[in-house]
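Quick heads-up: it's one chain on its own, the form predicted on its own, in structure tokens.
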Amino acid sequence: MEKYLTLISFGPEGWGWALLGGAWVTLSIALAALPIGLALGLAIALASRSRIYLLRAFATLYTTIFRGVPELLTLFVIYFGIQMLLQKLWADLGLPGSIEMSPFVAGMIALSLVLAAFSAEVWLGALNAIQKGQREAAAALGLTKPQAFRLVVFPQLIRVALPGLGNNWLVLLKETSLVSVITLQDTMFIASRANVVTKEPFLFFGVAALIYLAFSGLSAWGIEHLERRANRGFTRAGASR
């Protein structure tokens, strides 16, 4: 037990700071993906409801593709792919040195792009969840369009999506682990440099999953309380009837 109290402390012969350092690597990149792909995710949904045919079917193709293709393809294709497009283009516009794409910034637009696909679904279906009476009445009102969705729309929206959106943020931390295959020094890449060194694949493997379980668990307590925050009007003037 003393030498696995010794392999994951915070001295000069354990891994404790590491772990520390892989940990918020990983709440770090999921936290930077989670607004991009949310609002990408909802710009998604809104041009799935557009008149405009070739917004629709732009749509339809991104869910399809990204929903479809699995995330750790979609990751190669962003760090190998894309760095070697830009680079190329580099060099073709004559610009000295070369252009490189980080892992946490290749992690991170990857992670955006397919957490914008599912969350799109998750949007879409509480736009539709929305009564068309809403939008009727906020133009009777007098708003704009910006402004009845900025009013009326976004915060029932919020309300209807965000269990989904919860759902979807729980999924984003454990894909996170896929960017230690790029090199990113996240939790999941600490943990295999750990046991690679010492032979203790339990031991390390079992510290990283009680750090995604310990994400999981104050993510799932804090969803649930934004959950009782949006829809604290709501309940009680549905108990008043």
The other form holds:
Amino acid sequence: MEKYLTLISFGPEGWGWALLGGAWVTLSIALAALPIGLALGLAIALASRSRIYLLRAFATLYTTIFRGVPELLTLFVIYFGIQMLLQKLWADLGLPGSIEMSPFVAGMIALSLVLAAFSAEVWLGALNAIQKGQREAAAALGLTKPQAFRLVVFPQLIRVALPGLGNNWLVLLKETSLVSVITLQDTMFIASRANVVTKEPFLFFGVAALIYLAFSGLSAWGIEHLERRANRGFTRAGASR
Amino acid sequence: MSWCEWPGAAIGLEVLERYGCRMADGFNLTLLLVGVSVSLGALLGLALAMGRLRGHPILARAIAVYTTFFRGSPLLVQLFLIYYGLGGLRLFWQDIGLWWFFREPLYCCLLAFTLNTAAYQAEVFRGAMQSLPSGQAEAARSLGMGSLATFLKVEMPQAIIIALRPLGNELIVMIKASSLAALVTMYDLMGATRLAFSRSFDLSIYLVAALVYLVLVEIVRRLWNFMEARLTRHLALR
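I've shown you the form predicted on its own. Could you give me the structure of the form predicted together with the partner chain?
Whole complex next, starting from this chain.
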């Protein structure tokens, strides 16, 4: 027992600091991918409701591809693809040496692209849930279309989309474990390395699982909080708690 | 020239011609992994759902912990726990005669995938059962049906309709998640593709694999739309 505690302690023999660093990387890459993925997802949801055929076709194609291809494959294509492209560009420009793609950036791009496809479905459902009368009323008040979206539709959209987006976030948190494969030093990567060094797979993958569980648990609690806040205008008198 | 070299030769993609047969084998392995783990997971998931709804409170609690663990941590962690963790206990498994199982990466993958999808499917079944109005079971009881007959003839057919779509989504998730098998030395579709890429450095092989996964997922999606239309034809929803 003492041996295990030493191994996960913050002392010189322990992996505590390394694991904490890994947890930080996991959280940072998820938080970095979140805003990009959500914004891109909303843009794609709006594109799939557009009057322009090409935009609709693009939205359908995008969601079909990124929802149907394994995330691991997307990650490899982005990582190696951009790497090769950059190196070719580097060589074409006649620059000396070589250039490396940062695994963090590659992971962030891949996770954002996938998150965009899944969140687009949530945004689309929420957009459809907002009655036409809201836009018409906004138009009757003389708001321009962008104004109507920003001031009338979007605030309502957040409330309806929140549960779905919360699920997207939980899936994203777990998907970040894949970036360990392209050598980004996240929780999973540190746990794998600790396993190689100490031959204690149960301990380190168990701790990794607990780190992810803690993140999921905290997120679920936070999402519930946000939902309650978003719904505060909708609870019946006396019905709240 | 065997059949699996044809597609590559036909479109003039050398890497696909060279590794076409490995990719075809990988595709079969992917189908095996998904087929076995999702069907075993369905059985286990159904049992877990029933245990959670109708079982002893302690059992229900234990099942809740199980589903929270498997839904709250990444499948990759679970796979490594089983492959490196359980697979590392060689002496223990040899003692109780189960080493043949944990020695094989294939069985470790199947075990991890089954346990994972069972947790998700259990929640799907539980949600479907809970969404049935209680009057259904009460009416069956008042007609003198036993609890097994009530479950099989009244509750199950209605629950399946509700559970169908989330189950289809779970199948699609597992098709994609099966690619993780490539990380524990398996040559499934993803593993074969990785091998081909590492030898040829031709990125287009990844695009071919992406296309295969896409087609597979699209087939499932169409099939599910068809099944849903067929199962709900008496409801005239639209």
